[in-house]
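We begin with a single chain expressed as structure tokens, specifically the form predicted alone.
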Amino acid sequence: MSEALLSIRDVHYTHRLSGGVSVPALRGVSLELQPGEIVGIVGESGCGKSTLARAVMGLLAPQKGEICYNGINVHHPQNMAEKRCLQQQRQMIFQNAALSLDPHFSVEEIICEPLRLAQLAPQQGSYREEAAYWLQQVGLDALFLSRRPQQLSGGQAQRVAIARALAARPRLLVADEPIAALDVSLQAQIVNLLRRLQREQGFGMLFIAHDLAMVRHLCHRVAVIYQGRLVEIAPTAELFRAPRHGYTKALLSAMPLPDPRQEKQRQPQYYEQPVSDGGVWHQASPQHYWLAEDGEVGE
């Protein structure tokens, strides 16, 4: 296996709130992403998915552990000289695209901003031609170049955000719930768009989402996070076919079924056990690992 594009090792992060309150967000998360691989990150709201995404992008620094991109520790002070290169090669799609787009910029300026910041020459000849090229890649006409974010629909804003992220031709794309604010038809379009562009461009991707059906459609592997801890990771097909951790089973049991008769008979499972800092990792297959809490027996 080649060297990991992204390596997350024993990362801990605690949110410090007013009044001296501390809320653990990540508790010893370790994960690797190979070049060209799509790994889905799933779990309930507040489990630490977005915190992990921001740590990977260098938007917050973990209190413990390290995050390495292409062998470079992105949070080490000695690597700050490579910050521009790191910014170019790692791009992020935020959950709320409309809020992530500068309302004072045109679509052309938004898409080309990463190129200007990284001092990259446009491959299409000019910045305007480059922006038009990426608009075409995400299914929008060049007529959108002069528009402002407030003139875009939700789906159009999300496509512009994707174009901006890919314009610098990154090797790593972090997509933090990029379809959460869209209706069902647009969700499918955006996921299919990401799938096509990933195949064409070959970048690796962390795909964070609540929609397990979309994760199943897009991702090569799936990592399950519960209360800040990684509790299971496996190839997508195997995870959906044979989940091992109780929380993973509960998540999958909540998926709606397309057949109304089966949906009526579906019985969701519940998992409310507090996760500890202990536990033992078990291997179910060469790439399938799950965390057994203290007292549990590996299957």
Given for the second form:
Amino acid sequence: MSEALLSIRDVHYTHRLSGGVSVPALRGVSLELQPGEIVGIVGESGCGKSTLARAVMGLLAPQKGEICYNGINVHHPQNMAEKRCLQQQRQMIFQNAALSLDPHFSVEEIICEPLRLAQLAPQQGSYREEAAYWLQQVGLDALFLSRRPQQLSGGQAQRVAIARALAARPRLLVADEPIAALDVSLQAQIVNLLRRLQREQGFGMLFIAHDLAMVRHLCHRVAVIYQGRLVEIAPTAELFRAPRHGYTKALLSAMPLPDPRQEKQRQPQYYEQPVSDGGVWHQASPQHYWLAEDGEVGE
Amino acid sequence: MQPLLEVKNLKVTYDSASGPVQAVRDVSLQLQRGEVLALVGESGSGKSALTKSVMRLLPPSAAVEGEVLLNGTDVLHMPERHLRELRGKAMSMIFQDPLEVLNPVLTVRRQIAEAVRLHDPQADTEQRVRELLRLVEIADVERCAASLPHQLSGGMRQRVVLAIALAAQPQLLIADEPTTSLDVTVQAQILDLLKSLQERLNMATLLISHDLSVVARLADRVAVMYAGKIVEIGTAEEIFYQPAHPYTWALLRSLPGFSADEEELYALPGIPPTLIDPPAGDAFAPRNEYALAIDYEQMPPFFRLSETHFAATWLQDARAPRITPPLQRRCGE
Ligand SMILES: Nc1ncnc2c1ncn2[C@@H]1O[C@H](COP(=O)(O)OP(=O)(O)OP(=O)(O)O)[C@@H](O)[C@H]1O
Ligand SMILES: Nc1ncnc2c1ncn2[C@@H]1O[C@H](COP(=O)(O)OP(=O)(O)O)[C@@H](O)[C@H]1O
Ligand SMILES: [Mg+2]
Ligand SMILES: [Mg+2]
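Here we have the form predicted alone; I need the corresponding form predicted in complex with its partner chain.
Next comes the full complex, this chain leading.
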């Protein structure tokens, strides 16, 4: 197997709050992303997806475990060259993009900032043209170049964040629910764009999402997180065909339908069992793994 | 019957460096008690601007024209001092991410009690908190009340947020993408809860969502917006099974098929108008493969397709060619 683009090894993270409150968010997650691979991450709200994304970007430091990008420890780069490499080659689209954009900058400045930081020359002539080009790619008119984030609708701010991340020509893209705030036609446009760019440029991507139909359309493999633990990972088609973990099964049975008569009658399954810190990994097929509780018999 | 909410010829215009942005362009709608109306449509089409006008939450850079009546009372010209009452008692809003609304270091009991006290300083808060938690169908009320937000599952947290929103017994609930951050197993439960609350409390709900399956599950009626206007409005069944506006067709066409392994998803070509200086005719015309010559000159009026179903497209004119909607997978079949 080729060297992983991203390797996440047994990562534990607990948010520590005032008053001695601690919130366990990740409880031993391991995962590898190969170059050019898109891995989808799904799971219930609060299961730790955004925490994992932020850890991969080095925005929070796990109490235990290690995350390496191209062999570089993202929390302890050894020298300036490694530091620069991390900064230039990884980009993130935040879940709440509107809040991640600096209100003091114009859209043009926001999109070009990573390029300028990395001292990359614009491919479209000038920085302004580069920004306009990426705006158009995400379905926004060049008139938006001079707007500020607070003058954008939710979906427009989201697209500016997407444009910014893509303009930086990343090798690793971490996208935390990048399309949930967009109308379905734009969702399709952005997914088509991500897929095309990913094929042309071969970057790797962690795609965090709730929309299982989109995950199925875009991702090569899917990782399922439940209560801070990875509980199943498999190639996309295989996961949708033969889910093993109880939570995955419930999730897939619950795929909603854009159809009022059917949807108003559908009774989805619900899964509520706690997942322990123990458990045994089972291999269902060469790339398909799932976590069984101790004593639970592997089928 | 007097509608709970009536919006008449609403116009919202934001000031911006490149000119006035016409975010809402002459929108009218009515909402009855006990009804869920979903607003769907293009990103940037004015959905949030519309709900912000109803809540009186627009920034000073926005100018508003038209009328918003709640129970017949003019909302747009209501004096500032009545606004708190309006936002608390008359209407309440729930947002996307429960984690952003809840304070991570306060127990659920304290957070709901605060909301209760804010609206009714005389209330027996302990009892109201328990009532509210039961109302949102939380089984172990005592344990939930004593928990911190993170000790609850995602679905439980959204129930707590709902309990807070219901503390003041609002007549109108505005839900801007209420389940976007929930996984699909929990989403259906929360939507069903919303539905039953809305029936029991005889509230009305204005739901904004891009997720058409959420809309399918919850909405009685659906309004589709494009470029600051409602382009089609009807019952959920009319919009999903007999869509009449080409923009609605495009939305339904963009959904990824559940089994089909199509290479490229359908997306509307072109980019939406900026709403600075919108064109004279139908703003959708340049992206509409079925546009007629008249679309570029004259805004289409609403054509009445049934008692409840209206579409603003010249395709409904008697002189227009008959078009079969381009939907690969007809819903309901
Ligand atoms: N403060 C502002 N100044 C100038 N223009 C604004 C401002 N806020 C919103 N707009 C513009 O008004 C239009 C309507 O915005 P609105 O937020 O209502 O859209 P929306 O339908 O809620 O979209 P989304 O689905 O993306 O949230 C958009 O074109 C947006 O760019
Ligand atoms: N900044 C924070 N402070 C405290 N707790 C947090 C913070 N961010 C996340 N958490 C907690 O960590 C857990 C995982 O959250 P998150 O990673 O945001 O989940 P997801 O993205 O899957 O919805 C949750 O229990 C959440 O309450
Ligand atoms: Mg998240
Ligand atoms: Mg909005």
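The term rigid core refers to the most C-alpha atoms you can superpose between the two forms while keeping them within 1.5 Å. These figures come from a predicted structure and were not determined experimentally. Residue numbers count along the first chain shown, from 1.
Fitting the two forms on the rigid core leaves the C-alpha of residue 114 displaced by under 2 angstroms between the two forms.
Relative to the superposed rigid core, the position of the CA of residue 145 differs between the two forms by 2 Å or more. Fitting the two forms on the rigid core leaves the C-alpha of residue 59 displaced by under 2 angstroms between the two forms.
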